[in-house]
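Given as structure tokens, the chain that follows is alone and in the form predicted on its own.
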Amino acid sequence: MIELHGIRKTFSTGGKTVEVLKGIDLSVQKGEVFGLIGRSGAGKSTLLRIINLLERPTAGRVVVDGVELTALSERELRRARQRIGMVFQHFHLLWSRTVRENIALPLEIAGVPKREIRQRVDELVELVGLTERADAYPSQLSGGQKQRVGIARALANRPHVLLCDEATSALDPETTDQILDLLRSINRRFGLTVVLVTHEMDVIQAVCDRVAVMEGGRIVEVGPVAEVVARPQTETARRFLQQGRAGQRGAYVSAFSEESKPVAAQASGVRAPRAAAETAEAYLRLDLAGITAPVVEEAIRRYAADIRLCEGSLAEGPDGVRGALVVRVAGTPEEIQAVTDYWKAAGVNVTAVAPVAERGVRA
């Protein structure tokens, strides 16, 4: 759907030329939701605007849907970018119109009939949930409303691709929230390919499939974000793999030390000591992608070993849990086996590791 090819983008400011995009190559399935995250300066959101020509790459080639936009004249760029919706920060509404005539400005510009307008804009109101507010103004809106305008706006004359840039960086964590069910309610209802920018992983694991993480104006890592979170391979991922742990949002599993209180006794009372001789350990490597059932806490409920949490985090993603989690399984060695084959046979892939304390892992 999409396919960047060796995307450079160079700046003038103060007599000197500054590289924002280092020879960029990326491909985007139609279809999917994927993100692009990276800190200030990264280069993502200047990547996005190149995709729908906004910012013109200095070098390299930019296909969507199989067009390539880098060879069109000004006449066609304008036909072509009516298929890429765009969904900003900040809103950019029009505070002279409403609801429904901000909604229907592109149409407007396309030059779409009247009577079609009016049943295209019916048909988004609804779809965005402010059928209520159709006719009030953006001073009368709250944040997330607004942004509900600006996403209609941008899905007026049917778009195949929707650009996201920071849509829901100004808003708070329930609205975010909602923000992306609705952008994933409408990726899966309409089979809309979208690209949202972002600097948040909590965003990321909430709603994409793929996602790019940036650093320096290049692509440092990419891949599936069930298995980016569980084996990050660069420091910029793990780094905000970490931030989002320490936030407030999302279904995250805090780190917890070895000497955690053993999760085994929170659910089900403390069970009474072993003998040392009796007893053995096992560090596992617990990759939850998809999963969707209470495996860890089945697990504890069933079996005699002592289940204790190391490390780890989850969220909830579109396709079910994302995540890994290291845990402590301490019994004898057939308690520790079922334990570990009740995991597998439910689709977990389980991995022996070194001991927390051993891998200098801090809690």
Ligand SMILES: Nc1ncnc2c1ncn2[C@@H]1O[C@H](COP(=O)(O)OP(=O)(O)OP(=O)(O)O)[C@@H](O)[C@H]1O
Given for the second form:
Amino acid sequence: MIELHGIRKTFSTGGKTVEVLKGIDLSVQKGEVFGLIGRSGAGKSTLLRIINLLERPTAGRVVVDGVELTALSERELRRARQRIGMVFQHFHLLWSRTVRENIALPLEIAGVPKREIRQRVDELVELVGLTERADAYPSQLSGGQKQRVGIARALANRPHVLLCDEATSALDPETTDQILDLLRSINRRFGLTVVLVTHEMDVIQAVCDRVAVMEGGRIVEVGPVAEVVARPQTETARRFLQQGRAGQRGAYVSAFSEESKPVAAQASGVRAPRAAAETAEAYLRLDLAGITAPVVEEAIRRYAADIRLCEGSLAEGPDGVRGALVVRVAGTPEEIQAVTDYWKAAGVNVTAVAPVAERGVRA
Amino acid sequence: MNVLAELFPHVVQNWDGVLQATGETLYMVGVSLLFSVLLGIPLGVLLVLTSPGHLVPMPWINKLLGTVVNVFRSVPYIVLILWLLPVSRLLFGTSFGPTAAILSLVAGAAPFYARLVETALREVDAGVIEAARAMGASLWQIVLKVLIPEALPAMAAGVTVTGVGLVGYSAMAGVIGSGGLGAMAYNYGFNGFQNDTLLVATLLLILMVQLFQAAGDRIVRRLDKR
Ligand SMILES: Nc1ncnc2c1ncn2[C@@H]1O[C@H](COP(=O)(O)OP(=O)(O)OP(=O)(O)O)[C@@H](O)[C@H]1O
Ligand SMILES: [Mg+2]
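Now the other one: the form predicted together with the ligand, given that the block above is the form predicted on its own.
So here's everything in the complex, that chain up top.
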């Protein structure tokens, strides 16, 4: 859906030139929610603005929906932009227009007839749940409501792609969740491709399918969210994972119910190892995406093998838990097999991995 | 009536003259304000759009326009009248009377209003312009649907300021026989020692400005949805 080839961008200010993007290749699939995370100044916004050519790359090609935007004339580019929605951190609504009129603006720009505009605006106002406030001015709305208007406006011309730059960064956590739910449901309903820039790992975990980690104008890591969460390859990704809400609460505990407390205790080594019986050990990676049952707790309760959590991070996503854990299972080979079979039966994707210590990752 | 006739002898005698002078002032101010706004808006829009970092940066045109505007604004109005005498003779066949005055009034007020428009448009949030660009808006659409509507309250406030200024300028235009309350105050009131005429003409000018300002403020308040 979106393809970036060899994107470079240099800015020159006051005689000095700075290379902000240093060769970026990226491909975003149709219908996925793609996250871009990175520290301030990493070049996320610049990269996002290059997708709809608000910023022209110094080098490289941008292809959206099979059309090479970098090869279009100004006029053609304006038409192409009408099918790419954009949502901003600070909403950027026109305060001189009501909710309804703000949502109508992109339709007016696209030259849609008045009657159709009215109809489409009604649909959109309802879609984002603002029917009651449709004739209010932005100054009379809360931040969350303003962002709903921003989203409705971005969707007005039925775009194929939605670009969000820190769409929730100006909102409180609860409102953030509501807006993220809205984005996710829009993505599902319309099969919209979404690119979402953020500096919060929670946002990535809550809505994204894949994520790219940016650092100093480069993409240093890219992959499915569960993958990156379970085994971050770079220091940058690791730091973002620690920062998240999940990280603060204790990654594991947050993902499960009350029952998880004794497990957490085990994880920190409270239970004494049954050294005598341990004849074998296995390090297993449990991909828990979409699993709703507390399968790890259950296994600890029901099986003789000693189970310890080694690494990983989980978070509640829109479709159950997301993320993966690496566990150490120790006991007799039969005991280990029994636990593995149980997990496989429960739908967990189990893969054997190298011992944590050998991979040099914190346990 | 007797009391009035005693207190304002000349005014009562020459009531028609007072009315006519009021009408002349309103005509001069009204017409020149209209033309100043019609000229000032495109000038202000150009000044903003061509400035560095804006939508169509054109340093040369921007410098040129800015210089012209500043030249007109730095010449005192009374001097501007004199410089424009030949121009109005060329355009209207006369350099005398209210219509000739309108030329110099517009020449003085349009650049002033253009600067006010420029300031108003500059205040428009860059993010909103970016949002419009992202929607695929053309330059023309951005100006008409975003920049001007968003700057409208400030632009309306600018019309009030310019109008009040024009009331003052129009009095000076009396030297080229523009007529109006200013000329009346000077000719009859000051030179003719008619203190009552001076007083009434002044009061009418004050009243005019007050009403104009009040109306302007009301409109701005109604437009401003922030
Ligand atoms: N128009 C510009 N002119 C000069 N430098 C710029 C311009 N836009 C961005 N930059 C620089 O490019 C770098 C990347 O900026 P960008 O806004 O893409 O970062 P970001 O990752 O979005 O950061 P943040 O999280 O703070 O939004 C920064 O160092 C910034 O100063
Ligand atoms: Mg940014």
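Everything quoted here is computed from the prediction, not taken from an experiment. The term rigid core refers to the most C-alpha atoms you can superpose between the two forms while keeping them within 1.5 Å. Positions refer to the first chain, counted from 1.
N349 is among the residues whose C-alpha shifts by 2 Å or more between the two forms once the rigid core is aligned. Fitting the two forms on the rigid core leaves the C-alpha of R285 displaced by at least 2 angstroms between the two forms.
Core-superposed comparison between the two forms: the Cα of A299 travels 2 Å or more.
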